[in-house]
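In the form predicted on its own, a lone chain appears below as structure tokens.
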Amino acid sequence: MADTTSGAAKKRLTFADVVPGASTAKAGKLAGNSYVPEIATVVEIIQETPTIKTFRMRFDDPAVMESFSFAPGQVGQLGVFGVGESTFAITSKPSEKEFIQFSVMRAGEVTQALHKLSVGDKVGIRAPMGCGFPMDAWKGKKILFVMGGIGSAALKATIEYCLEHRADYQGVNILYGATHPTNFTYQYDIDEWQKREDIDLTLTIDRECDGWQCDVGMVPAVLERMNPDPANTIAILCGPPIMIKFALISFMKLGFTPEQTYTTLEKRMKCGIGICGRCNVGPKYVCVDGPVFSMAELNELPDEL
């Protein structure tokens, strides 16, 4: 049953409170009221791509950075004082204690407004939302991360969450796929992917490029010839619509059950804790029941996405 009540009501969970099964991993809400956010102070921006930031901040209140704690998955409202906010996946570490992180593709006015944002600026952030991915239920089994272009930040923090803990699972397969090489994120996580013998890592891009010595072809595709066994293998699946919709078609044919294949669904939130009905896609909202669900569950709502 998804958790309606109000931010303000919730009592402040940590992950050790995260509760198995799909779609129902929940972790600390920050105090207060749930439409005022706390402040913080950008300490940080990388470059990523031509067309994505990551931005770290810190709470300007030490005891909500000490208190913060999110589940694998769950997503934030990031806002410039002035122009208003964004949802986005939070993409640093859960063990993080020292900045919050969230990447950024520049689009529509928000994500302008964040782009022009320097090192010492203020921003309003409200977070965590939602679900994260059921972690502790997976224990034990093979992780297949299969991503795309930015698709990458809704899965970042869960991949780090692995390998931090990646005694507890059987495998960690990584397909990350982009148009070109300069538009991969976390390059400098990728560096150490490849230097790990405890993970398999596929990257390819659409079409040939100079230079280029790993695989090449859209991520549908090269899923299909990478064949994974679907025996207790849970895949997670994040990038571009159409590229879910044809890697969808290749998990089943490579015999993935809905039950076992996850994705995380990014329908325009507002109020982000289930009361304005932005998000809504039949009886679930995506703020609060989501983002993360299953094939499975996402068979059951309307065809609305």
Ligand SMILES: Cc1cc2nc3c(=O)[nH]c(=O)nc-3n(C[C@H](O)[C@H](O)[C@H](O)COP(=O)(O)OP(=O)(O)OC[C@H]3O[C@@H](n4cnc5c(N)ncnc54)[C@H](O)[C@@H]3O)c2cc1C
Second form
Amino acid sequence: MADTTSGAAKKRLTFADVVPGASTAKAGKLAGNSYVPEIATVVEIIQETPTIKTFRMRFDDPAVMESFSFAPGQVGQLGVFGVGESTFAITSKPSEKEFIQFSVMRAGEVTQALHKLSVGDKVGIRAPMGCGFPMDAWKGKKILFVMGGIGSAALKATIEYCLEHRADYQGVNILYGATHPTNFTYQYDIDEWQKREDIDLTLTIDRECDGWQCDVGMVPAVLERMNPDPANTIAILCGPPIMIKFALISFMKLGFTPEQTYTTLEKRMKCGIGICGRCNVGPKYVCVDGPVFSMAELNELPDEL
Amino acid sequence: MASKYLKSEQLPAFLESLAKNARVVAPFKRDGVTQYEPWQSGKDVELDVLLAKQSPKEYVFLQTETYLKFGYEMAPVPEGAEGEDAVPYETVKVDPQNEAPKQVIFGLRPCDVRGFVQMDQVFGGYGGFYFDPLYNARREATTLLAVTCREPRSTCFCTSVGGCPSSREGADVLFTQIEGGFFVEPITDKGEAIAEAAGAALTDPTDTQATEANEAKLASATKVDPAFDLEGVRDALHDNIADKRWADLAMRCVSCGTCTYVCPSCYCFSINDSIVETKGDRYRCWDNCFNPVYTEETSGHNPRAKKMNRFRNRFSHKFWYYPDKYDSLLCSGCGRCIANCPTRIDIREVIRVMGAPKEAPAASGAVAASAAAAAAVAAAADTTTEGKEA
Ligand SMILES: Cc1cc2nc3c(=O)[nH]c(=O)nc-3n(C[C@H](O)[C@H](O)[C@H](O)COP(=O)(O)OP(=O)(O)OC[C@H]3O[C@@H](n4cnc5c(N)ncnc54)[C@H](O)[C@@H]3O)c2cc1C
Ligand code: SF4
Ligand code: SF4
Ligand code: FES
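Return one more block: the form predicted in complex with the ligand, after the form predicted on its own shown previously.
All chains and molecules follow, beginning with the one already shown.
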């Protein structure tokens, strides 16, 4: 989709700029029309939790599949024709070339339609969208992931990226909370992460539960107990609004600055390309300026999160 | 190209000549309401009513535009296929739509034209954003023939936002009403092509006609009252974001969204699907940021659940958010939102109050107070004249 942007040039584009030699209405079909989804086929479905399914899909056009790449933190519009599109974080490994993956929590119309899909069904995808995390700028730092519930989807690709480039980062620390042991997504990966020496993983559930071996307590409380050192650390936070609210207070108590604390935002999106105006928080659009923001950036925005 | 003269009696013939190559759209009055409609032979263009109820934006940015047709169908099984390959399966075909018939809009006002100029930034990828093929196809196929305003209304404030009743910005041709007809100024290549095609309907103007047109322009500009000082509005909106007066100003608003639909530059939209059996459409349609559902998420969480937040968002978007992204304003001062609001919310008042720098510090209290008093007197005088006109 990147070919339709004009870079940093402050100029209004015409068809002549977008499709050299064409200035007719027909050009619209050629001009890398960002509204037209790529068709993809569901190749695998994983039931993660009672309400979350992970979908792996392959673009029907092999050239699209081959050239597809994204930055950790970026999102896409995934849709069922006849029902509509919704925004989801891309949860595949950034190096994955065989499929693109999304993890979807059943909520309303589109997500219910997605949950009814079977392997072999067709979907429409517009991706990638938005800006990812500045992974290069963070080289040499410790990365602390703090996530709850479906927030794990937003951070999955970024965790995978850190693990694939483990030597670039001084440490990888994950705090993951869920209401109940059955509500952890990516259980198969968690098993792997637990085995690895180079990841510091803390799992917590809200209340005691038979057979549970890890921590118990709300994410903010566990975070304070962990007492991470803010020095040379980037904290990335994603989860339900209430968790974010209290985890932020904990972070500030622990001495983290707004500049080193990041989150990814959700806003109702439609176009996903900075035009329809649906996803704004003050002067920022979640779809093109985000969804990744530092707390320092969010502090500048109206209180409309 | 040099300026021309069009006799009033020749207007139908002129439009008829345009209609040979394009759809012609102009303001017409029906049942007391003036709206932009496709022109047909025998229909009289309405130019005495200053502004049509709605802006002509819907001819370029459609209220509802299907941009994708799709259909589910069974993929053909290859001949001689066996086993798994022979199992029929369902697939989906998509067909992007992007129609853009040639059209000429006649009779729009400079503020309506400016609405297009402002939307052009959004849809044209200005500042590194995406290029919108749907809007731009229609925009490039459209020629704008603007008419200078003769009798600006009490709700007009184009001059306060950098426009004027005879502005040429964005217009392909500017028509100015003078004795017996129009003074016609082709501005762009598209405009010149129109003038050329019109042939004998356009004649050379006399010097007196040129002078008369100039005087008409000057006269109309003086009829637009200054509404506020644009200088510093953006920064003041930024600084006043948490100001309690936003709630006072928003109190009367009933969140109906009329202001967004009549506005020539409000452009936000939603995207939806419809399907009947196996065939369906994906379309975009105008949306309205005053609707609480606009931002409501499935969980029930709503970042702008309060009316005050939605109200603040619209005005801040026009004078702060949009300018930050696109280096211009998102209001051309047409005043439609003032005239059509059921509760008479006045954008000029909102900007006067919230777009003014925060009060001066207490040290210069006496000076500030006397300045405020002077401003109050001026404002009172302002309201009286407005009251008389309306
Ligand atoms: C940047 C971003 C990343 C996201 N990542 C994920 C993810 O990885 N996994 C996941 O399960 N969910 C994610 N969401 C939330 C997901 O988009 C919504 O749950 C989904 O849109 C609900 O759609 P629906 O049709 O099922 O619900 P309905 O209530 O039927 O939706 C109505 C409309 O509201 C919009 N909508 C409703 N709630 C939201 C919301 N919270 N965010 C955005 N749009 C909304 C939808 O676009 C839809 O058009 C993300 C949202 C954003 C903005
Ligand atoms: S905001 Fe109001 S005055 Fe400004 S262009 Fe829109 S309708 Fe006209
Ligand atoms: S037209 Fe008036 S009442 Fe309706 S949403 Fe706009 S400001 Fe509010
Ligand atoms: S989703 Fe359309 S502007 Fe962000």
